[in-house]
Every structure is written in structure tokens, then in C-alpha cells.
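First, one chain by itself: the form predicted alone, in C-alpha cells.
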Amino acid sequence: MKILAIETSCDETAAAILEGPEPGTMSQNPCLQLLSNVVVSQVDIFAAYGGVIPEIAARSHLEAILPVIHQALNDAHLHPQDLDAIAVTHAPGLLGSLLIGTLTARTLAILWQKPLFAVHHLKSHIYANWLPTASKSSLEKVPAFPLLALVISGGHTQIIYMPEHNHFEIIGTTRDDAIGECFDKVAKILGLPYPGGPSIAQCAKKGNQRKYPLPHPKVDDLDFSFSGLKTAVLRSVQNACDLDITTPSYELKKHLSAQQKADFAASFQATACDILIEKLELALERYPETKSLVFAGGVSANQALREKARQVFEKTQSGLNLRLFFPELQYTGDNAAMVATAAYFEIISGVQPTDPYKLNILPRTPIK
């Protein structure tokens, strides 16, 4: 079976080819095969700005979507009628966005004649932890069930718990502002440029993450919280640069040395790590039986976060046979790879395809 997938969620036109055996002729856990992987990214475009903005985003999607397309069809070796079914993700994102990437596969679905499958964002973050590598192979190492994932980006912070393929249960969100959308306000404070999560992680290579201490959020059960953690790095370094609190959050890069802002990311980044690493050890403690724990989203490329992650669990959870996984550094962004591994256990999990004529976007839905 091969499956092409279609990713316009932010600001990444993405499009995937992935093979695997037909349904109903093997395990839970098929050998895949990437056959091509292509995306252009507009970062380039925002990093002047800062964030991304929407309407751009919408544009630069029109612009490249079909070219992308074509060219993940040339890297494969293949032909429309090669085809057995098209992917796309729909929910959640930016609405503009959604809408290219939909209304291309829609069409291309109506064309070519092709199985229609919605494909829900988080999802496909979740199952970049199936991807074939150059160093394994998808049968080498991929996750068991019952398992944890630690759904990590610029818009979402979630725990999820999977009791077993295609079936989803959200046991921990923030309350407000996503981790990386938090890492990438701290970069504007420090002035760092965007996109802050690797800004961030490289300026603190040369910190001290205990210069300056953080407070951990108090937030009930599994449920996660970082505005304050925002707030309190704002009002650490006006101190530090011994200004008022009204001072705005833009001018005080011009204030900070180089050494400081080292130490402020190093100080951030390691309270945020904390923060995550404390709400899995105690989601582990709620559901003991869990057999892996799965880190997913942009933010999971973080190394200081792997880091941290491998000496908690590995050590403290090696009586309970956890392992932990990680997505290829090249699958933690925005990808149509990760979109049609979704969609193929989509597929094999017994997941009918949807209907080209009336498949709606949906910029805010909860996984499911």
C-alpha cells in the first residue's frame, strides 16, 4: 500500500510517499518504507517578523503545494495511478493554511480517484516514533502498548495516553500558553531570533542553568502551565538589568551581556525540561502499566530535554521495562512523512476514508 500525505498545518508545505503492507497481511507493527519526504519551509521568511503570519503562510502554501507534490511523486519513482490512497492532515492549525493543503488533497482525491484520509495533527507528531530511519529499520525498535506520549510544540503540551493504536486519551494540557510558543517568547525577551526553541538551546550551551532560579508552576493532576514561567523570566531580568517592571519586554535585550543571556536560556531551558519531566514521573505514577513513553512535537528535538529524559527514566523505570523513544531530529517538525504513517495505521486500525465533497478544516479539535 502507498499513501500520499499532505502537511499545511503552520508554515511548512510538506508532502510524503510511505509503503507498507496491505492491510489484514501482517502484525500491528509493519516493516514501512519511506519512499520520498519533501518540505520547503517559510521560516526563512518569518524569522524577520518574528512568528509566523497567517495570511503569508496561506500564500507561500498556494505557491509551492503542487510543486512539492510533483516532486515527492519524482523522488518515489512513481505515477498517480501508483497510488492507493491520499492523506491530509486537517485539524488542528492555521485556518488558511489547513484550507490549501485540504483543498489540494481533496481534489487530487476527486481526480485520481483515490481513498481519502483525514488526519489529525497531534496524531501524526505521535507516530513519527514509527518512522524508518537510516539506522533502523521500523521493525528494529518501535513502541508497545500501553503507552505515554508527551505531545510537545509550538501550539500544544499535552500527555496522552494510547492503550493501543489509533485510540487516544488526553490525561494533561496546558492551560495556557504552549511550551514552544513559551520558548519563543523568552527568545524575544533575550533576544534571540526566531524560532526561539533552538536559539534557545544553542545560547545556553555556554550558560549556567542555575544562575538564576525559576519557579515551578503549580498546577493540579497532570495539567500543565507556563504564562507564569514566561512572566517570572520577564521580571528576572528586568531585576538583573536593574530596570523597573515597566520597562517593555523589547528593549531589555539591549541591556543584557552576552553572558547574561546565556544563563537566562540555560536557567529557562532547564526549568522547562524540569517542569515536563515531573508531570511524566507523575503521569507513570497514575498509569504504572505503561510500556513506553513517547516524546513527540518540535520542542522533543530539544537535547537538553533527551538528556534529562534518559537519565530520570532509564534509570529510575529500568524495573518496569520502559523505553523511551524519540523521533529522528529530521521528523520533530512539520512533515508529511509523519502524516501518512498516521493515516496507515489509520487505515489498518479499521479507519474508513472520508469523503473528498465534504471534508471540513478544523484549526482547534482535540485529538481523538
Ligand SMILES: Nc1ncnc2c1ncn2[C@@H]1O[C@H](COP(=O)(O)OP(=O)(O)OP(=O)(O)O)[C@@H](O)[C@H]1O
The other form holds:
Amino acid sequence: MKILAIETSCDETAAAILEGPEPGTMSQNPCLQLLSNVVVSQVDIFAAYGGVIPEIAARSHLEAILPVIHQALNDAHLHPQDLDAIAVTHAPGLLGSLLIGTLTARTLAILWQKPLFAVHHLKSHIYANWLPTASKSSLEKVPAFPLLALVISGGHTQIIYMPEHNHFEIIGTTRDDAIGECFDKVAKILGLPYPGGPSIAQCAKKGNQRKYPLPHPKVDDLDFSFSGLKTAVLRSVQNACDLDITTPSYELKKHLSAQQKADFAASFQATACDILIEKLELALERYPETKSLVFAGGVSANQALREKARQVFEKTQSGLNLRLFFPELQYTGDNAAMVATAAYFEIISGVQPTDPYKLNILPRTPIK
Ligand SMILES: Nc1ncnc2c1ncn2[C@@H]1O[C@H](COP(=O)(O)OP(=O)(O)OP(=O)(O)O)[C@@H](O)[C@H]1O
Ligand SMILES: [Mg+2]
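Now the other one: the form predicted in complex with the ligand, given that the block above is the form predicted alone.
Full complex below, order starting with the chain above.
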């Protein structure tokens, strides 16, 4: 079956077509083929503002959505009548952005008479780990259940337990900022370009991660908190520059040398990674039956995190047969290939299509 997926939850307008075996031929590792994958990012527009402006994002989606879908069909050498289903991100995300994607998908589902599947954005980030890749061909290359997924993105920081396909239990979540948001805000303090995550990772390469010790939040259980870490960086920068705590954050960058910026980037990145790893260790103690540890979302592109996770879990947990999964770098940020993959596993798990006349967007709903 061929699925056209549409993603517009934030500032990427994306469409992709995925082909998989017909439902009923359930296998742990079905042979999936990505026929096309088109992403138009608005990152260049928002670099000038240092962040996403929802109204501009929605208007940009409106301009890009039909050409992007057209391109996805062309790249796959398909016509609308060749499609078996349409999938779309309906939650969570920016209200105006979600509206453009869902209204387009609903209209096409009605016009082309295709079943419509509504997909939660975090499901898609997790299912990026099932996307076919050149190096991923054998059975052991897809995650085994039960698994723990660490979703680390611009809007979320969660640990999710998955006993099987399409079943999600949130076992830890952030109580304030998301980790990606924290990378972006710290980058702003240091005067590094938007988006902050890749800028911090790049700048940290020349830095000393032990130069500026930063605190770990004291949050019980498997929950996270990142707003204190952001403030700790702010205070530490003010202190290193001999400035008063009332000095506004946007004035600090001009007082920092290139080496200080690198040292702050490295110290922050190392602390943020350690916080994630500590919580994953605790989660594995609570869920010792876990067979795979799956990373998902924009921050899972971070190489320092990948290295640290491999060091910690592949070494100490090898007796448990724990396997680690990271999405290919091109699938860590928002794209529609992951939406199509999530929809495929929804369909073969027996999820029924949604009524295109009734589908609502849900800007802040948790994964279910
Ligand atoms: N190499 C990296 N290291 C750390 N953070 C990164 C890296 N690359 C991207 N990021 C961060 O990932 C975030 C974007 O990820 P993503 O696109 O998954 O989030 P989003 O779609 O905005 O939010 P959500 O998925 O929660 O709705 C940004 O905060 C960005 O700074
Ligand atoms: Mg996202």
C-alpha cells in the first residue's frame, strides 16, 4: 500500500510517499520503501528573527503546501489514483501550521476518495527509527519491543514506554522547558545563530566541557526540568564577564571571547546530555525488560549525546542485550517520511481512518 503523508506542525512544509506490504501481512520488520520525501524548511526566514513566528509559519505553509505535495507525487512517479491512504499530522504543534496541513489533507482525502489517518507528531518522531535506510536491511536493524523512547525536540522532552507497536505510555516528561528550547535559548545568550542546537554542537567542539560546572536539576522520578539549567548558564556568563545579574541576556554576547563561548557551549551540552543519560539509566532500572532504547526528535541529531549514550549503555548494559537506535540525521527534524511510517504502523495495528469532514487539530494533546 502507498501512503501520502503531510507534515506542517511547525516550520517545515513536508510531504512524502511510503510503500509497504498490504495490511494483514503483519511482520516485525516489514519491507518499507520511501518513494519520495520533500521538505521545505522556513529556517532561513526565522534565522533573522531568532525563533519561529507562528503567523508567518502558517502563511509560508499555505504558499508551499501544494507545490510540495505535487513534487512528492512527481518524485515517486505516481498519480493521486495510485495512492491507498493519506496521513497528516493533526497534533501537537502550532495552531495555524497544523490547520494548513490538516485542511489540505482533508480536502484531498475527500476529492480523491482516500482514507485519512491522523498522526500524532511525537509518534512520527519515534517511528523515524523504522524508516528504511541504505544500511538498514536485516531483521535486527529495527527496534525490538518492549522499548523506551527518548523524545527530545524543540517542544518536548519525554521518556515513553512502548510495549508494542502503536502503544505509548509517557513515563517521564519535562515540567517546564523542552531540551531543544533550552539549546536554542542558551545559544541566544552566547550570540550563536538560530537554530541553537546545531550551533551549540558546532561551537562546543573547540570548548572545554569542564570549564563551567552547571547544576543538575533535582526532579523526582523520570521527569525533567530545563529552565533552571538555562538560568544557571545565564548567571555563569554574567559572573564570567564580571557583570551584574541585572545585565540583560541580549547584552552578554559582546562581552564573551570566542573561547569563552566554546567553553560555555561545551559545558552546557555535556550537562544537558548527562541529565538525559541519568534519567534513561533510572528508566532502565524501572523497566528492566526493555530491549531497545530509541532516540527521537531534533536533539537526537546531537553527536555528543549519541557518543555518550553508546558509551554508557552499550558498555554497562551489554549483559541485558540492550540495543540503541538513532534516526538517520536527515530524519531527526520534522519531515513527512516519519509521518508516513507512523501511519503505516497505525494501519497495520488496526487503527481505523478518521472522518475527513470532522478531523480536528489538537495543538497541545499528549501521545496516546
Ligand atoms: N545537533 C543538535 N544538537 C542539539 N539540538 C539540536 C541539534 N539539531 C537540532 N537541534 C534542536 O532540535 C530542535 C528541533 O527539533 P524538532 O524539529 O524535532 O522540534 P519541533 O518539531 O520544533 O518540536 P516538536 O517536535 O516537539 O513539536 C531545535 O530546538 C534544535 O535546536
Ligand atoms: Mg518535531
